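A single chain comes next, written as structure tokens; it is the form predicted on its own.
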Amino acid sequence: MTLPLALSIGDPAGVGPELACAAWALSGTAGLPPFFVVGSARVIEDAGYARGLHVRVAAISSPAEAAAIFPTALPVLEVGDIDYTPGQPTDEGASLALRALETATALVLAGEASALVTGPIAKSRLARIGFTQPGQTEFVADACAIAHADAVMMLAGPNLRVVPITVHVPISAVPGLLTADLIRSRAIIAAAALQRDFSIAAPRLAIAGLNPHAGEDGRMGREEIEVIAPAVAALRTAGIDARGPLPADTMFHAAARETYDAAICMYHDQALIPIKVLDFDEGVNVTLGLPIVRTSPDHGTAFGIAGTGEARPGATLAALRMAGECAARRMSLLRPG
């Protein structure tokens, strides 16, 4: 890869500054390409003593500049500066996030970073201050020209992939929100996912049902029938190895996992339940379905530990190790022969 990472640096009162200095410290060790933070010189340099880290800081004025200076820096683009106060956030760290958030997604999509990955951000703070996105996946959307329903999330751990149909909604509307056609097209943005940017040639989607037991023939509700198995169905109509509907209860162990590369589950438990038990430190949250490479750390701001040192950096590494893993099999796609 000849392209940086570009990674905003999410609400700088929560965690997400000092797990940037965490990151390009294990860098050599944790084998992360270059990256550089969207966000405040100042901000990062505070974070990064907060934490006990002498990380230096080196201001950059383009992305072009982040490779030469990463090994001995941590390169910063500047996009405002505001004072460092972990664990209190305010309005004007909302907007320097929101800023770092337009910033990294326009420079990725210019060509200029390889690949985005996001900080976490506090959404109702942002809300505060005029976004009107449910949250950062549906800002990179739009940015992309993508329909929302199009970006598909993906947990993905050294120990299991997870895609939920249905995500931020109460449990009670699962059942009135799942369709064959909604199924079967997330699973197809998965699979082709899977092939591009996880280099599996065959990816095997094994779909969970809705109900205990994948509704025992209808005893314990219909989905499965009339919605589930017809999904299933097209989605080996079309090519796709898919096996469902599953009884979601014996679908994580360590044997069933072996035979699938991603789990597609009906709702956000069911999904992130087993991922945060298996991969709880190194859960990454992927965008399927957009045309740059996004990635995130799958937890939040964590306020209550921002500046106090507890944040573990797992996920941080993971998600700049995966993004560039991701763009580096994009890259070579294009590449002639």
The other form holds:
Protein chains: 2
Amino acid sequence: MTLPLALSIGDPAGVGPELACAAWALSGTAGLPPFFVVGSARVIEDAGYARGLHVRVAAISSPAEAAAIFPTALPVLEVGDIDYTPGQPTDEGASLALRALETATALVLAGEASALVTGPIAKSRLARIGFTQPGQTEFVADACAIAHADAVMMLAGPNLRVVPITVHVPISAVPGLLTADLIRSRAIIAAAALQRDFSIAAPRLAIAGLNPHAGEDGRMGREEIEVIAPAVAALRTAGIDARGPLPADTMFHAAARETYDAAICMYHDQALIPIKVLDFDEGVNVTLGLPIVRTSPDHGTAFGIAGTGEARPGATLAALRMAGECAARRMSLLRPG
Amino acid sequence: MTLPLALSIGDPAGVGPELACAAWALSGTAGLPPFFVVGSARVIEDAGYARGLHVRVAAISSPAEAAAIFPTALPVLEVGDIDYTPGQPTDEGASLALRALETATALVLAGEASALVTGPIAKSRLARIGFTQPGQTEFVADACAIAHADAVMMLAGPNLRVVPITVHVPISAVPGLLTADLIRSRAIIAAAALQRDFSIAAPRLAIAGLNPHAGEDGRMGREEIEVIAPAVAALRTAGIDARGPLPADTMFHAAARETYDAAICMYHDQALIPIKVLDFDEGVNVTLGLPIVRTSPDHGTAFGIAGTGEARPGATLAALRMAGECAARRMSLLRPG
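Structure of the form predicted together with another copy of the chain, given the form predicted on its own:
Every component of the complex follows; first up is the chain already shown.
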């Protein structure tokens, strides 16, 4: 039996519901594996209608029903029933989004779904209803009993994969947060995941410098010498094909990208600027280092355009496809030769 | 009479000489205006030969001879005669590079050449022979009696123009160097140059934030609130179409780029990562705010590949073309109606 992917609806007032519909409508041409939505059938139905899609919605009571239904209807596992109010987030909606995330995660952990794909939520609104984690990644890490520091964010698109070592912190805090140990441990998690989930036998990591021209031998900052170079040396000692610290500005053009499988970046925008230039509509956020496969489209709730039909489904399609591929690779590792 | 462009040779052991030859060889198809090299005829001749180009070199004694000669030979105004030693920089070569820069700048200031295009130099080697400025931009600013702070670097390619507010400083120093006044004054110089030299009547400036998500209302850094937003407000008060602070990661994809004429960036890599992703082989460094037009190809001496024929001429072609266009626009502003 084919295990389906579990897609949490995200904030029902955001673009998550309509993109779930669009992904189902495009699943044949996009070559997606079967998936089901964890959320509200009414919201999904209304969101599809608002987008001008004729999406048949089928409520299911167990993921086991999803694969057989998927070719003719979009399976929805209900965790609530609320009105569809695109662009107008409510606490009720946030509450639904949280239940969907909890349920979808639990089903994947229980082996009833092959991988977790999370729709976009509004963190500030979730915080108001008692969500204590900074984001979905940390929620999933907790559910998997993995330390937040060991759940590593990778953004992946058709042209580039990037792993930011620091993420949602001010630029002024970045130099103080970088340690050789942090860089080393996250890069090791990234390398292991590229092997296991992306079938890259000997992953090549390009480690970015922090400063302009990677510090130019200490003339423009010493973090490369004191922190990043020792991390690269430790990675090489650990048998990982790591290079760096490299000047960040010359790491991301086409010829440079051919020399590595993932770029390890020191801060948020160093990673996100190049991938959003290259893969704006197809960026997938993958959480590495978890016992389950988890991806999400690399965009937010986009309340401003929810329900208008403007939201592009590329990232959702890519997140579903990548989740399916990673899950299949993990399964194949479990099968005898 | 057509005034020619003055191209300084750069370090004679770098890729400057061969790219001057390649640019001349491609000048017809690339639609370049006439230019002459300030340097050494022997170096140019040997560099062309090493690259497999049949470049006729004609020594000239005055820029006034250049335009007539240009269709049949590459005019060279000699400031020295040394051996061509690609990949092996010498103090003698650095000295030639400096004389070439001095002479080319003086000829443009004297109105004998229409614009200055500078070949790549090795700063550390120039410093050894008594060059006191940090780079060519500051040298040219001094020659023009313009304060270094008022000579503003813009990098321009077919897809993007960026102005970094801070440049060759460590990331840890960036937050302390940013002031509303610095951002405002550089953006005003940029806007004026876009009008005068790029014929953009009402330049639209996109001002980047410093922190992830432009600080997200102060949750990830306060520079946006305390420094950048006031600078944007001051620019708007001054009648400039400025927007921001904007999240840097979503500023550079194709649809976003259509909404502005130049991005004002807070630090080196925020500006250089996107332009090198988009326009790696065609990036031009333009100095704004000078009484003369000055451009240069956005790459270094590349000693490692000098003489091998690997260096691509795209940026040199683009620097020459842009210099010619900017100079022509300034001239047209001087002509009556």
